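Taking the form predicted on its own, here's one chain by itself in structure tokens.
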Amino acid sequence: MMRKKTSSIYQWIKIYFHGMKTSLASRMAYRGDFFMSMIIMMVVELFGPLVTLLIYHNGASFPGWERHEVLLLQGTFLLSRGIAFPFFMGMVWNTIRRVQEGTYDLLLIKPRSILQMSIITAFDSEDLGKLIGGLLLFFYALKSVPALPLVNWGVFLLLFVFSLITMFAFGLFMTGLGIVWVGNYRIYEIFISTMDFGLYPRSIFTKVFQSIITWVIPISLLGSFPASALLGKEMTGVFGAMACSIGFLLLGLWFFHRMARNYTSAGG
């Protein structure tokens, strides 16, 4: 049993890599295009830490935090997104497409799960400008950071990889939506202006909404909590927020699931 499973994983995996090369042969096709792409999607992501520098150059801060903190936050939160929206996220927009011109049948008769297939169909070479942006906004604001104790780093990756699932199950929501709500790519705005709270500590926010980015959807863990971690920052609501995490996720599986059972095919 253990067997078969250890390789329904690697069948799985071989899948997703071969999605990937296919799709990224296919964008090196017009590579000029594609670097120039990568090049704005990695301006773009540091424009938010950009106007944090102008905050803090005019002598205005957040309080509780240090400029290189707040840019450790940022490049953490950049980094989480700059996985996600490359590796998985394209599910998001590929199913709205997909809807809207009625080819979204072609996933439902393969012979992989309909969320398998999704997420195999979901790399997005572009956004691996996201990527390099979050990595070099990271390592430029722990150059700032004195030496890190080793269980921080650990609570941090832990913290982290609880990061990567909510931004799943933010992608579950908006996949499950996109279903439903045929051609409406509103749906990639209103996930990206939601998510963008995550850009800024926690403890800016009043009580209410800190307990909403905390308990209800977890936006705290796209980087307040984990970048807290890292620093030996106070964590109050951590274990809270992980047990939402979890919740949102299964219940955006739920979600999913459910919406996909009701696809009716258009075209159009």
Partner chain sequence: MGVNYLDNRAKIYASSDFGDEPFHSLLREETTVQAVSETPVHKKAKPVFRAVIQATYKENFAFRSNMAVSLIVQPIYFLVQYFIWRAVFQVHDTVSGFTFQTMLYYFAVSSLLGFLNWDDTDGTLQRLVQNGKFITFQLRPIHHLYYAFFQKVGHRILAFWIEMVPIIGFYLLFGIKPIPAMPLWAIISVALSFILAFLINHTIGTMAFWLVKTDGIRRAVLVFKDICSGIFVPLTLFPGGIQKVLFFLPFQFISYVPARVFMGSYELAGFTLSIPAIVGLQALMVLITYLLNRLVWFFGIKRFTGVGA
The other form holds:
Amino acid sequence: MMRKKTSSIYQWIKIYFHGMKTSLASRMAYRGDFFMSMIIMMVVELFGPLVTLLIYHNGASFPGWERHEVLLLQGTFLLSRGIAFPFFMGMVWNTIRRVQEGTYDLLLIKPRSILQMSIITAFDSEDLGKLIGGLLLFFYALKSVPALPLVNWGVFLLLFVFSLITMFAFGLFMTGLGIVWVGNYRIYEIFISTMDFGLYPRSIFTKVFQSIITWVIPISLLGSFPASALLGKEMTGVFGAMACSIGFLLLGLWFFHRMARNYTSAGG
Amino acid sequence: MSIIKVDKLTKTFTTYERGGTFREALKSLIIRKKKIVEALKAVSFEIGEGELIGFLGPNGAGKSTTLKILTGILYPTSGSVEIMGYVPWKDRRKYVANIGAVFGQKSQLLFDIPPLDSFLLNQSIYNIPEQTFRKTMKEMVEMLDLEKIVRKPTRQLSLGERMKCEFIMAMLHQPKIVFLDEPTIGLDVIAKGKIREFILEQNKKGTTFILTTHDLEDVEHLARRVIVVNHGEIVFDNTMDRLRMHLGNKKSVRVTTHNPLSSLNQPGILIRKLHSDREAEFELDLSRLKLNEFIKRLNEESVISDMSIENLEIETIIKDLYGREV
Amino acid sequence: MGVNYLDNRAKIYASSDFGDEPFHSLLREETTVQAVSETPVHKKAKPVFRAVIQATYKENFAFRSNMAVSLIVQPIYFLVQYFIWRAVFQVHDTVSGFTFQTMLYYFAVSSLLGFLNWDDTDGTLQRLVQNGKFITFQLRPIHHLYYAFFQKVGHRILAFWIEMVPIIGFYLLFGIKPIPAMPLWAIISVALSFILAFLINHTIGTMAFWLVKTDGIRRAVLVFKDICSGIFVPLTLFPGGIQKVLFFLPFQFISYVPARVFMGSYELAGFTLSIPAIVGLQALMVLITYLLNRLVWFFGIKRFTGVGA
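Here we have the form predicted on its own; I need the corresponding form predicted together with its partner chain.
All chains and molecules follow, beginning with the one already shown.
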């Protein structure tokens, strides 16, 4: 039993890497455009802190946050996105496009779970530019931060994993919506805009909104909590947010499967 | 022994009518007109192992709904399906490991990389052992003359070459049943011939094929049994030979004479086209007018310069089946 | 609006990441073409511009739920802005001459301008050229520039009802009344910005005559354009040197200038201009862009017919 489990995880990873390799090979057919797009992705990502930089440039600030601290928060956020987007967020576009074109059926006739098929056929190589952008910003901001205790790093890494879990849950909701809301490529925007709350310190929001992004949709885990952990700032409600993100993931999985099932009962 | 058992398969869809004008659209926000569409009405059939079946029907007859249910993509409203001991929509993942599908209009190949790489991806998705994979691929590639093709990017291939690769893609895991949906659409005669040959060859080796198509030539060349659906019901299910006899024992006749034709207006003759007073095409119902009787009469009245007598075209029969109101 | 906004625009701009991703705009090209050519030429044909506007309006009506997504997205972006500036203004009374109220007013107006001026002319034109359908325009007695302009008009009339009116309602909840200080000048300025945004996009679209795959570059240009037009933040917040550059680029006239005309005062890079003066400059910029467009188009068409599509 146990052996079967490990071998299936091994299988999963093997297929994932195969899908990744294939997608890279496909994209390499237009090398020039690929590198161009990747660089542009990176540059666009680096404009993320634009508003923040301008605020601090004009002598203003977010109460309680230094410039480099906010940048570190945004670097964390972009890093999390930089991992999420190339490696699994592609499933959203993949699904929207396939459902519209009618090629979603091709995923269903494969002997693998629908979720796995949606992910392995969706590695988004040019979004690696986002990852590079996130890394650049993160380490740039880190330069201005004094040496941090190892414990802070430990907690940071743990919360970063939760950040990715939250991202994945977001992806599941979008993908699920993509199955049923045929042809609406703007679904993506709804969630992308919601994630914008995660780009700024939690403390700038009113109490009600702080509760929402901690307890209802754990957006605060995307950047605010991990960065606070790293900087040793206050992080009330972090356990709640962690629990919430697990709940969010489970709900996302349920929603995705529900919608996938919907697809197999409707159709026509 | 039947490999596919379909019993009283029914599928209904609920759709909502939405108007095109602004006012209708506003109205549809409040009151939605429900419309129930019966795509399949208690369809039953069985298919034996190693059969090659033509599954026909006009657009919207329920053909693709059936195909989707049989491939586990869609689940039915009621009725049962058992294929190789599986219920497709329940044991989807285990089940689809044993089937293959070629969709003429939906490519499974990745456009920008060589087919070989797509094959390799399928190898890991289907978990095909290396040796089996190499062997099957080599055989199929040789059979379809693709040795020089599989390493070129798919986008550079001709439609025919691509379609051949789609077949390999669908059959590398040696499925017991293969579903074909319009597999020769848009192909030239030579490519069509090659693909038909391949299908027959694989069928001889024991693979069951279910072919849906609008190309009746495909059906005539391949199918030994034909199922025709229309308005969600099976209107014909029998052998190809029986299909040919479906409209009775009729012949399609074309006659040219030296002097004007007369007396074609008699029982047993249905005129299709009068080209001139000396040339005509018609259907001859042998149950009402014997062939030699007809020739004798014709010979007495006119001087025949040319004449052809053939079986009724399959197209005519299919048109008749499609056109019937249920 | 932060990086997410940029990113999602970028994604949508990069519409052919997946081949022909904005499917509906492809459809749009097809059907509009039909609708126009079906207009009976004999007895009382509709003027072409009306036919194009009506056809575009009708086709996109089917995709109104796509458009209506803005009604969820825009309030979210606005809320984020609201919180950012609320926090900033807790400690400071003014930032670069803006108070909390005027900052919100600026964002509200510039977002409305964004909806009014949005178009996908560049993407549409590039897809037409790349998939070869552009040839049909060469066979028709209408210049693509005019055709595309009226498509935009039809599309935006729909957007007015579906996106702008409800969003204005949303702003009213925040006590923001997007009423211009000098209505007449504001109307002129908005109209000019509408035309300018179109001309710039159309010119960007002509890149397709030279390049095979344009998504990457187009994305870059459009993001650059958005930043320089003042959609994300009032341009006076930029460092002085950058402001000087921004002043001489055409992009400020798309969003920053009309927003300032709404507010009743204009200032950038140390230049304080009267409203009539800046609107005059805006008109001049429209003219320059138009001439530039015609020039680029001339060479583009030459290349198109020379290479043979």
